[in-house]
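The chain that follows stands alone, in the form predicted on its own, written as structure tokens.
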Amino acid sequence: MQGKIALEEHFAIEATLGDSQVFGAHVWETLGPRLIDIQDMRLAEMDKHGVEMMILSLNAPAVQAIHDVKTAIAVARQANDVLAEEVRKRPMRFAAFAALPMQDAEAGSAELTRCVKELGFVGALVNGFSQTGSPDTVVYYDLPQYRTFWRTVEALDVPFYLHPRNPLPSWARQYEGHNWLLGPNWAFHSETSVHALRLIGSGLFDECPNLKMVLGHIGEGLPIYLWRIDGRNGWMKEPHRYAAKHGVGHYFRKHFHLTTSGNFSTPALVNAVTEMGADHVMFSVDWPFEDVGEGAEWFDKAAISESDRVRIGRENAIELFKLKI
């Protein structure tokens, strides 16, 4: 399929580049240059495999792992300025997600507003929880101090992409002796799905009914569990006790959009379309950690209808992000 749009595609600046080495140390000679490059090998891969546009975002955990608030603000601003300059070179091929210093809700709101209104960014991508004040102090965005931030996101009418990061070592005893479970093998999905469920259960979407959220990797495992999360032991008639007014599935299907980033599984894709509808699923690769060719060739041949392929591969992203292409 020609004209695909991919939207979990990463880059790095020098200040954040080292954060990604752990996810590919044995191929760092290839992975490092892939992260820094935007206009050369990345564009060539797009042209080769029918990708018309990439929406770019900073690598992980990057800003979210900088516990000094002033430094986090400075690095986020630097990364966003660099990305804006790259997008200006080829605005028909690239768009941008803002990196945000979520260590401070007001700073996050201010940077998102600047990026959307002044730089033309189409949303934000944030790498999970933020460390703030000290390396072992973390904040999740369902906390009350973030309600003003979420109202800003809603008012700006842009999507918020919740991207994975690993749990802190001090919070990850269950992985001791099994480091292979960290990162994209398992910990990314576990961490991010819990964060998404916290946001839902907190009542955020009742207070901000027009928020639009994005999860990668075909929903971080959540689509297959929606029935069980809401059903529990149904015969016991014991409803969830949380601030939200409705079941998890209600909010997930209404507010969340999923991408195929780094999960090139046709059964998982079909399940997501069945649970969410084809209008809530979008194509993505997860470059440079995954390969454009592998992702594109899988998607182009996946056993879905051609109308769904066009919606998932292109039309949904144009509509959600208001892309002018």
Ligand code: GRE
Contents of the next structure:
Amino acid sequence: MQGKIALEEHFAIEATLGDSQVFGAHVWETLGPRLIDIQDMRLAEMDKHGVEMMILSLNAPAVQAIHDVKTAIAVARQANDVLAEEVRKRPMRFAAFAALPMQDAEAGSAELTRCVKELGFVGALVNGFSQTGSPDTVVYYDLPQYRTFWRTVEALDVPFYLHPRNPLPSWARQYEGHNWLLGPNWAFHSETSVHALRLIGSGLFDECPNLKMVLGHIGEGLPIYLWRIDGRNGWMKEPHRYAAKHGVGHYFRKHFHLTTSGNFSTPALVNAVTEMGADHVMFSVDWPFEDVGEGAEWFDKAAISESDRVRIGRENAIELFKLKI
Ligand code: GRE
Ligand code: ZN
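Alternative state: the form predicted together with ligand GRE, after the form predicted on its own:
Every chain and every other molecule in the complex is listed next, the one we just looked at coming first.
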């Protein structure tokens, strides 16, 4: 399929590049340059595999791991300015998600507002919880101090992409001795799905009924659990209570949009379309951690209808991000 749009596609600046050096030296020789490049190798891959546009975002965990608030604010601003400059060179091929200093809710709101209103960004991509004040102090965005931030996101009418990061070592004892489970193999999805569920359970979406969220990796495992999360031993008459008014599935289907980033599985895609509807799923790659060619070849041939392919490959993104292409 020509004209695909991909939206979990990362770049790095010098200050954040080292965060992605997780696979060892043999991969880093390729991965480092792939992260820094925007207009050459990346564009050639897009041309070769029918990707018309990428919505770009900073690598992970980047800003979220900078516990010094002032530095986090400065690095986010720098990364967003670099990205704006790159998008300006080819506005028909690239669009931008803001990196946000969520260490401080007001600073997050201010930077998102600047990026959307002054730089023309189409949303935010945030790498999970933020460390703030000290390396071991962790904030999730269901906390009350983030409610004004979320109202800003809603008022700006831009989607918020909740992207994975690893749990801190002090929170990751379940993985001790099993480091292979960290990162994209498993811990990313466990961490991110719990964060999404915290947002849902907190009542956030009752307070902000027009918020639009995006999750990668075909929903970080959540689509297959929608029934079970709400079913939770239905015959036991007293389920655990949470602040939100409705079941998890209600909010997930209404507010969340999923991408195929780094999860090129047709059964997973078909399941997500069945649970969410084809208008809540979008093609993505997860460049440079995944290959554009592998993702595109899989998607172009996946056993879905041609009308779903066009929606998922292109139209849903144009609509959700109001892209002018
Ligand atoms: C990602 O952005 O999804 C990612 C990383 C690091 C390793 C693998 C990966 O940030 O998919
Ligand atoms: Zn990613």
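Numbering follows the first chain given and starts at 1. Just so it is clear, the structure is predicted and the values come from calculations on it, not from any experiment. Shifts are known only where both forms have a C-alpha. Under this definition, the rigid core comprises the largest set of C-alpha atoms superposing within 1.5 Å between the forms.
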> Against the rigid core, is the Cα displacement of residue 303 between these two forms at least 2 Å?
Replying inline: no
> After superposition on the rigid core, what is the displacement of the C-alpha atom of residue 24 between these two forms, in Å?
Replying inline: 5.1
> Which stretches of at least three consecutive residues shift by 2 Å or more at every Cα between these two forms, once the core is superposed?
Replying inline: 23-26, 237-240
